[in-house]
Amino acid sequence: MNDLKLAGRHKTARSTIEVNGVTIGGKEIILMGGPCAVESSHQMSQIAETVKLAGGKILRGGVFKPRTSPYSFQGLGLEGLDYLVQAARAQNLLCVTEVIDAASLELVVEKVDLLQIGARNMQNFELLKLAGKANKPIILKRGLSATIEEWLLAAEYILAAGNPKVILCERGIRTFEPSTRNTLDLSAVGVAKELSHLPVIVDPSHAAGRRDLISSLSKAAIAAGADGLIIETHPNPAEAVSDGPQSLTPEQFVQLAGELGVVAGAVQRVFTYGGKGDTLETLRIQIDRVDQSIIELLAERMQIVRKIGDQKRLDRVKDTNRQNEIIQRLVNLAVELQLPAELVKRIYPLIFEFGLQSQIKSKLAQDKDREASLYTLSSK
């Protein structure tokens, strides 16, 4: 791609874009959230609180909406822009909205922190040139049927016009598959980062078109190398004026955010979950996550116990000395962590007993199978 004179990866270091203290393209995964369309001041205040609680850094909301049907909701315009900006400022968040033409660009450029050029305008070259003259970061969404080369060349228009702050956004492409709204091309994240130095984020909401897939696609995007996520959330998706089926509830959004850190850590990235407050909702979400982790770890422990049992004789399955050593070690650890030692002393004998019974059942089953095999051989 010889024409990628500015967007191409001509250097080892990747570009990062800093916006009022928020760095996109660095080690930290940046979460952006908000409704497809701004509907009211109350709606935006609610969602801004949700985004902040979840650890999000940027509030999104559409005020000018290019819709497939001319009869669909087209946005609140300047009134909606005021709701978006006020809600973001109240929670100390940045904000981003989509521009669709020269007029909308002129109206919002001095009020928001980032601008978005949507999929339908990815090859609106005059708009790209105007965005290149704006001193604001641009989130450039991949077109509905655009190749990666076309996407990067669209970014080149912005860069060539003088704006180096371009963030690529993969949001799914149109394919023959009708099960989802679009097909999320996660391979495009890796390809774009190989060919370009620009940050890449992912919009799983427009890709899936259905909320039940958002969580898994978000985690997959981080694993694939995305620098951030832009996810739709609405106080009441059933009543949303646009894209309700693909919008997460506030509870779902916060829960997903609480799960992103593990995936980020697995690929040497960082996501700081914001749900550290003491509201009942937040605390319950944290409890649910901890309980799930405990059960998953217990299941893993039981699997290891069964493997150990397979290597023991039946008359030596129980090892009292080993159990006592484990309990004492864990009691000492509990004391260090300010956990009641009595809790460990009550729980672990039960865990040992269930593990012991599992090993005995496994050994008896093995012996029975062995006897059956010997009987079969002797009968021949």
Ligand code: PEP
Second form
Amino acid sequence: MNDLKLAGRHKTARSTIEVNGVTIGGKEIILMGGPCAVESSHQMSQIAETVKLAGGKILRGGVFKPRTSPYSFQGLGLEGLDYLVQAARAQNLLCVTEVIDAASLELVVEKVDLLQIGARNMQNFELLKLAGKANKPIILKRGLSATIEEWLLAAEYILAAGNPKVILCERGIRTFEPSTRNTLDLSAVGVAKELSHLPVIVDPSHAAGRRDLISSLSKAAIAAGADGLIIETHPNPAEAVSDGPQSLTPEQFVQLAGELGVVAGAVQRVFTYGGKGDTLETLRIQIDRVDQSIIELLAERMQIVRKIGDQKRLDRVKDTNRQNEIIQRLVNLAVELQLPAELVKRIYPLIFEFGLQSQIKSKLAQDKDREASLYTLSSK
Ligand code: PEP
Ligand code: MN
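Could you output the structure for the form predicted in complex with phosphoenolpyruvate, given that the previous block was the form predicted alone?
Okay, now the whole complex, with that chain kicking things off.
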């Protein structure tokens, strides 16, 4: 895909998107929730409380709704926007709403933290270009029947127009299968992350169209590498003006959030459930994960050290000052991260010592192999 000049994964590092204190695409799984459509001030303040309690960071709510039927509820417009923004602010959440054209973009852009471009507008190229001029991150949903390439090229439109903050959102694609509203394409998460450096989130609500599948799909999405979830929830789904059948009740939303941390931990990510705060159990899961990473990284370091040993012998290099330089650099980093410098000063000499031993062992093993092969040759 040569045309992914900006969205493509030319560099190894993934992009993280910072938005008013929330980082999307980092280690933390970002949970977003809220109703399909904003209906009232009361509804929004109730659901903002739910999202906050769950540990969500971003409140969603549509005020300009691109409905399949022209006779369906089209959204409250600006009045609804105020309900969304105020409810989010009251709970210290960020907020996102969908824009459907130039006029709606203009109306909301200064008021919300993120903009959403929906599946039906993924290839509205003029809207994509306008989003590229907006100074807000854009959640770009995958089109109803869009290939991953088309989706990434749509993101490229936004990036090419000057906005680097694009978050891809997989929300299910149309297939022959009628038992769900759409088919959640979880492989798209991995493929999009392979091809692009942009964060990828998953919307299980529009994929499934039914609330009984949301919990398992959300967990599967995290396991598949999603950087976040955007889930519909409503104080009373039976009364919702749109997408009630796929909306979680507040209790279901909070319960699901309580279960996400373990799944996140299993794939070296973090999700902090808001509800009861940290429990001993969740903290232990987090610390076990950190310890495992430390040992894995030490093993990786040791392998590199052995290769360095071989290389230094070949090149006859001796650089006595390098260990001091490393320690100095890491001491500076430790101080920056509020770790005691002494920790680095004590741990690193040990790491170096074991590294050296491992280099010597590896050299001896190589010498032995060489001797053995010479012996076999000479005895032939
Ligand atoms: C929505 O998020 O409310 C919505 C309309 O989603 P999609 O564009 O994915 O159908
Ligand atoms: Mn919806």
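Note that the structure is a prediction, hence the values are computed from the model and not measured. In this text, rigid core is short for the largest set of C-alphas that superpose within 1.5 Å between two forms. Numbering follows the first chain given and starts at 1.
- In this overlay on the rigid core, Gly309 has a C-alpha that sits 2 Å or more away from its partner position between the two forms.
- Relative to the superposed core, Glu28 undergoes a Cα shift smaller than 2 Å between the two forms.
- In a rigid-core overlay of the protein, Leu298 has its C-alpha displaced by at least 2 Å between the two forms.
- The two forms line up on their rigid core, and Val335 then has its Cα shifted by 36.2 Å between the two forms.
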